[in-house]
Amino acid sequence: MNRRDFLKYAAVGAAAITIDGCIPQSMRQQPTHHSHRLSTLTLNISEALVEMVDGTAVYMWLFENPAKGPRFPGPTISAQERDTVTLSVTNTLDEDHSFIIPGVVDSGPLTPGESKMLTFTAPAAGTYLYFDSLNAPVNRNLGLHGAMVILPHDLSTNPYTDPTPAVRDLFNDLGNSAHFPGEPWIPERSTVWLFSSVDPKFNQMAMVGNAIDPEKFINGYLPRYFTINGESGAFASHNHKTVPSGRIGQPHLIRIVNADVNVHSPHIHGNHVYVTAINGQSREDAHMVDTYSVFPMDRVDWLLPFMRPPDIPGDPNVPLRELIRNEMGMVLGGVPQAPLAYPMHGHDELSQTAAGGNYPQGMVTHWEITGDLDGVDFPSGH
């Protein structure tokens, strides 16, 4: 039995494939300033069958941490700016592949079985995409992509190295102004939403070893599945690493990365969000939106303020656990009505109408409010 035959019986279950946490515990405990640290990560360019939302197993090329197995998408690389990061990248597949973080590090082509040690200084704080740049965009879209999150050197309450005045003022106002009562942003309150899609016919071609022409790929690409962090529908909406969660007044940073060849327009309910950075540049105006188009390869940061939802009527000075006590105590169809959950779904037609993208089994998740501004959690509903 050859390797690809074996893969037919070794599917990676979707529920077991989760994106790594953005803030390693070791980084949370760092003092305000630190000397240059050395971080080392081993990545293999590998393959696996990945279970889609309808139970279909789809062959993919994937980055894997050998200690944890293949991931779709690849494991999140987390560091602080100025850290020295060393990556050991090995191509275990039968064709050339590569590893690149544009403007940071580039392995060049890796032949079958080849390994390279890549060392770089962590760049300015922000959100980055790593991927296989060969045969673009085929290799990237067949699964070889992941996110890198770089935090500021001093782990401050601003996620950027050199924010614009508007973004700096926005983060300074959190927890320090009447409009944003509550707490400042902290690095632990961050979530990566990495968007991608899957057209299984091309994955099947890769599995049997057929070459894929990039032009034919682009012209013939018709995605069936739309994913956030490798998951769709209920799976993406029940993954605590994907769902922003907190009390009113606990702002959250959502780092959106689009590894896809399609444009996506995520739309969020319950709060509007502030667009704080696009492709590594903090914004001059940090404008407020509820929908924003994210183009292929774009990296867009949203600040979700976790304000009291304006569509809940009643005295704003009364905690929600008292104002709507009966509603929060209900269990409807076996589903508790607390915490308060608000959906995020794609507003682009493609992801709503394709076979595997039908809302609500496509690119959808939610965020949840677990308690009031005064720090008291909502009743459980049980």
Contents of the next structure:
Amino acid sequence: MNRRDFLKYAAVGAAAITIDGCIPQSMRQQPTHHSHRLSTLTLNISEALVEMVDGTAVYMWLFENPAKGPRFPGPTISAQERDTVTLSVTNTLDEDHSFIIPGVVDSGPLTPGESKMLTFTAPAAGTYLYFDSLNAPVNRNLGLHGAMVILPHDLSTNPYTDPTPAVRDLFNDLGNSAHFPGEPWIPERSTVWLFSSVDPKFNQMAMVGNAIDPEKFINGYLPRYFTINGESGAFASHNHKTVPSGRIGQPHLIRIVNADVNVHSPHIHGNHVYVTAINGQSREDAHMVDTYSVFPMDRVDWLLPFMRPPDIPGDPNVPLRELIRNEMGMVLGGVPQAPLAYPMHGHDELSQTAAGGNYPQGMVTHWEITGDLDGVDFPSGH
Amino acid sequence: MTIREVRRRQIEEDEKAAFHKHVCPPTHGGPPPDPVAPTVTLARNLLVTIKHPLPDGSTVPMWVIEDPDDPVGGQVFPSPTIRVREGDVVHVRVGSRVNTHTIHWHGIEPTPMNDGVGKHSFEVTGNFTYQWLAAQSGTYFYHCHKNTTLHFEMGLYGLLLIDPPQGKGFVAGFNPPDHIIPYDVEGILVVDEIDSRWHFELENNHDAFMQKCDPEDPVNPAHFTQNGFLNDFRPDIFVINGVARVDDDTPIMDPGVAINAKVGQTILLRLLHSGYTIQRYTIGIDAEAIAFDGRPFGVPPFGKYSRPFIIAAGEPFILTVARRIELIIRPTKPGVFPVVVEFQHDITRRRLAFARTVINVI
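Form predicted together with its partner chain structure, per the form predicted alone context:
Whole complex next, starting from this chain.
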């Protein structure tokens, strides 16, 4: 899609609040005019036994969309800036819980069985974490968290409403400059990477109804499972909702949300990324990095440019499908080498473990390049 | 009431190969699949176990990546530095001498088969020649990417420096119009921590706590080990450029660590966090940060969305694992300026130790 087509298409984009997922297809399908769309979403604070990567079932507390059943983490809430969002939150558990998005909405303590309607105006475009703030960080860690993604009111080729000059220039240059040939960013090219970890001994305490002291929790916490969007290792690496995919010149926004109590140091292969926003603020300086620090509760946005990987030798004018034809024709371990897959993993390598080992069944996924800048997809393997 | 179960480990028949490869990559060797004539050819072998000396006269076992062409400094911790020039087409002939391994060129972005990640390519058996272009000068490193939690901790890494076309003594940075900054003194601090339990208990166990391979049933719970401790890191040795500190208060004055310069000179200081803790740095002299991760601030086209920034003397900054920063320091007066690294626990943020060295300006 070229820039003009994109703008035409974006102009008919519709506001839609969704729960569960990616930037909604409905934004394409519904013509729109109104500026303040209303929608009610239901979240139950509930419990379930969730299978970890090694098959171990762990008791968790979850924000559950009752239409979908329990899942870890809670569903992603998506809306557009200035939308009115109404949430019906019900605590189905035996102790107090809460729902909070700091600076946006706070249910306060919900007693067992209590329901509350929470209405708020969707805040500035960006990436948010919702969670249970009671007995912090215990309730959050035991599973009560999820991501919220807010897009600008006017869907555009920039994910922020009032970005800094550096971030504005970066997004303006995508698909519009010699160094970023291809397409501009579009809202559909967004992926949430929500980081969590699990130390089952505390989940076990919660299951049998024992109170957990937050100080003892932090000092005794030894995470045994590390997840992205609730999954680990091979599962997180083969979930199309977690794996950004596209051709060279199709830039992608990665929204990292760290619900964990660990500091993480995610490292991406294949392309450096730009750090475009931290905790809702677009950056004065958009640094290009291959590894970044993500502290507990941080939301860090990365612009993954989907550049041709810069360190492949050979004529830059020759399409990759020709330049590395032999590699793309290879099948190793039963898996074709095309598309080109590059990992993203915590370089705090403890996060790459499950049950204390089983590398790499921890906080890892990948992204993949499926075709060249000229729009031709790579040949699929033999 | 029965608690509902969330089952989510079912995989399709056609996913088996990818799930198996995730934990049990195939092996491969030979030339690069799409060879380009190299301008630099190097060799590295994995692995060699050395007894690395500590200040009290004892040693700790380390695994290192050997440079077989260097009979003097080829078996050291950290593993021998690779230094090439921007524009070089680099071939590194990597030999797996014990078991299978890979080398990942951290921050270098070649094709997946040259990226050194087993689950997206293969592990090296015999020899494989990795091929990549040194497209952008800067501070990088290389390391084994197999059972990485263990292999990176055991010492299978080294620095990888790319000089700009002007060569050593010059660094890319915001300095119109050519964006090259000359320097007189190069300081390098590679800061790491060692949990000696891992080293002594796992010295002969390259595949420690790995999952069992089963191509027909790659996600079978019975194939997962359950007794690992690679999520439990308790460092007791703290090193800069491989030299262990004595205690919290004593600066490391080893000539391979401490930096010496004269008033009026320009120092380029390269920092690499190669451990697993949170490292909080404080430098007793003003510094200008010019690059992260081999990407200079303010240098067009890719750096045009940022500018260098000043880190004032005594102002702390944090690096997490695998991050690099390049600093320019221009001392205007003589003195002994401390460089302090505080190591913090990654969850509690409790202080674990200090390591220190100095910038000595005459």
